[in-house]
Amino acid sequence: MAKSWVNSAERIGADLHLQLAEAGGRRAALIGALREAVRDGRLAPGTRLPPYRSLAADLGVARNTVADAYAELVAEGWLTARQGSGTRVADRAEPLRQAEGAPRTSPPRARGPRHDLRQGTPDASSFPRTAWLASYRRALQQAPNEVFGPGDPAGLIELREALTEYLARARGVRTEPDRIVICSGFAHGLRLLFGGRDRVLAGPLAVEAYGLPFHRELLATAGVRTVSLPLDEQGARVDRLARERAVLLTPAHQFPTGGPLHAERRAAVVDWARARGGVVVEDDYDGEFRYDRRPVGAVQGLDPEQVILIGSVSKSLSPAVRLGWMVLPGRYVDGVLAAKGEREAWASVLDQLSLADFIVSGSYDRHVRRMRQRYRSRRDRLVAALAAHAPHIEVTGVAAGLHAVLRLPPGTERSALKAAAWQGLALDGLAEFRHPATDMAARDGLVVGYATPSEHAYGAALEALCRVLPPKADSGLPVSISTINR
């Protein structure tokens, strides 16, 4: 005996019919479901799926439900969930059931959307390819024969040491270059520190009530049950830490609703962390991006035996050049190296050479100011075109980072992401990024990446936006458009 469900059109594209067993468990049933939707051809490779919050309404099943079919699915490999994407089918997930002799044909490449503004990723046209070319060239050169060996699992040590002086002049970090390991980005330092079996560290583990989904996902799969705590004004309720033991924060600049953790609270994380010899895992996901305000350093530096910072290039640099780092207190290095492995497997030593030249020769200096004054400019323009065509949506977060979270009236988000499929336009939706189980009231909004596209696409992206947005309510005053957080 099945039981057949209909998930809607507007999510997937097409409609999805999902024959769920009544036998063995809701979870295990919408996993067989899923699989069997790829084996035939119904979801092809690369099709984006619904948010989990969305498809357990459908379904009339759980949230944690469906995050766990999806995890074990990405686990499987049927499914991918990167930053920025959402959750899809994964491209070497072909369908089996295929004609007799028929000739084995790649998918067509998905076309890209007409406009981006999604969240998470920089201007690609922005990369400085002479700069890095100069690095490399020199890097390449000067670099002693040991180099090309196998490498040491902690990195570099010309990285390191390039690190342990920029980190500490830019974001108030205090460490020594033995307790940097060098990742390939923050999914990785998550990875290291939370998979496989001797992992470093255990949940239960407290994270924003809005986060990265993929995140989430990524614990998930490694059995790391998460903890939602509530945003206000002043970031993250510190104060409703019990018995977790970490915490995973974005103090400079919370994800994605935008502000900073306050002083206070930073200080009662740290405080939280010596009393119950926990620990405060710090996403420094954005750091160098500030516009309409000081400079907030990192918390790691109130106390490095208690915070576990994770940087990487791939907002200031490139997501391509696949390098992050882990600034650890000194008691976890030695289990950090010990899950990555004597041999380095993830960050080229190439581009680790590379980096450290960047780095050192101030050219990575140069880039992010050059940045930092195109990407306000773009933040000026995304507020202006705002107040002039949508003066009651009010628009937060701007005073740093690369994107933007737009209040919507209530009720009205669905609408405004369908709408703006209408128009090409790829936008994400602020309900996508919050955590299933937090017990805060659910906000309608669009979180708006205005460092994605090119400098000649902006224009008619900002108008695409513009477009999809929707109209006030007949309710009275207007709402005042707000140019700096909350």
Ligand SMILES: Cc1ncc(COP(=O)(O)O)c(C=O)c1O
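Each form is matched to the other, and the largest set of C-alpha atoms that superpose within 1.5 Å is called the rigid core. Positions refer to the first chain, counted from 1. What you see is a predicted model, and the numbers here were worked out from it, not measured in a lab. What changes on going to the form predicted in complex with the named molecule:
With the core held fixed, residue 439 shows a CA shift below 2 Å between the two forms. In the core-superposed comparison between the two forms, the C-alpha atom of residue 71 has shifted by at least 2 angstroms.
In this overlay on the rigid core, residue 455 has a C-alpha that sits less than 2 Å away from its partner position between the two forms.
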The other form holds:
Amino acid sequence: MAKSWVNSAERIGADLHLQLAEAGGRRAALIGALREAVRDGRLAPGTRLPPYRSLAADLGVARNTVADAYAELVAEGWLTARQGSGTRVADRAEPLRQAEGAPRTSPPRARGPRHDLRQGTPDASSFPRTAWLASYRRALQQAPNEVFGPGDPAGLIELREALTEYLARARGVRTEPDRIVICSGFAHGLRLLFGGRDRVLAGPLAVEAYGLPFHRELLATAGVRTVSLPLDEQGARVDRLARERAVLLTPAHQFPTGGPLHAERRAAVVDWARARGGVVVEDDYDGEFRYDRRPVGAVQGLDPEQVILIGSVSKSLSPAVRLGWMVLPGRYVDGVLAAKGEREAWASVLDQLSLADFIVSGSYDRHVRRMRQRYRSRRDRLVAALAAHAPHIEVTGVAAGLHAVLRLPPGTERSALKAAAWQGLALDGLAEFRHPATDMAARDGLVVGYATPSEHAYGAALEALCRVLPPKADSGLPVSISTINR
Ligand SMILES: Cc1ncc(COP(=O)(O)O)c(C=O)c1O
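With the form predicted alone already on screen, would you show the form predicted in complex with the named molecule?
Below is the entire complex, every chain and molecule, led by the chain shown above.
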């Protein structure tokens, strides 16, 4: 059984919740209770047991009784005792009570792919552990006690203030703290707007012809009809907006095809919202990562009354943090707070405190800067590898973000994905992002997440990628590879 890293911490003060039987002596009762706890998995292999004195005090028994019980269980092989490392549950003392076929508390982890170029995640090995820990510690030490009270459904004011300043500076967002609602990421923001009993926004909702299927599913589950807007080289065809009440766009970097929404279309969509009483929902998911030019500011800055901007740290830091923000026109704030309800959907105050400190202390800027350099260099390596080994494959959407799109000859996407599976290379095909009811012509392509692998695994992943690309139409030869390295 894989050992949880959580168990590696010394949980000396942990309450073992032992029930000592009334019958028989205290020593036998304690031995029986400990055996039982190991057998049914409450005490996992490797867990350190409390010192004699503290367990004796907890249970109201003599210290010697605990010492004797431990010694007995060591002799039986249930526990191990080593100088300096205390008494622990023996490694082979697996829980025996798992009934055949009974569901496990957590499913065994499937082995991941050999190479992972799926879009969606930043480089998990680059999470700024030290700086995050410093922010967490500082915030915890300095926060007044009231912070640990019931909290504010809109989110911690310190975080909303930090975001107001940061988003103005980095994304051209115009807002105030009382128009920001903290949520647990973009998906949560979408659910708060369109889900819930008293919907803040109603459909039909126009969405881009290519987008994240998960978001479309979330909307469909909430009963929201989506209408597809075709894309061209200037982004979404917002001139096609008709009777929709709202439009969801990824203006800084169309997801997943790449490319910013053209300036004229940015203005046009805001004009549409003004004229029709509609609203633009701006998914600002990776706006900080732009490599060759200055970042494209948020559409929200053009008219804060017509645009709801939702951002999150999922690309900039990690999707595991589950923190995001909704920047709202004033008229939607109460509705969103009502949709949030009581407590259940509030973000952890401790995480909010950390993020506020992380932003104010400059750590967020430093991290984004560092990652921008790293991802730019990965983007360059991808482009160079394709130029050298598959020059017939067009790569698009490389000016920004954490992924690129490789355009494939018509009819070759499925075979490329099959070849990738054979190579142990996880990849996304463009087809899965296509709105099922779009009149836009289908494109064959691969979406390559170049941020996903750790630094040392990236070269091998690129080699695998080049191996699975379809050959040039007239050559019939597979793409030739030497070693792709820095
Ligand atoms: C298109 C798009 N929008 C938004 C997000 C952020 O989603 P969330 O904040 O729910 O993790 C992602 C993924 O990170 C994305 O790919």
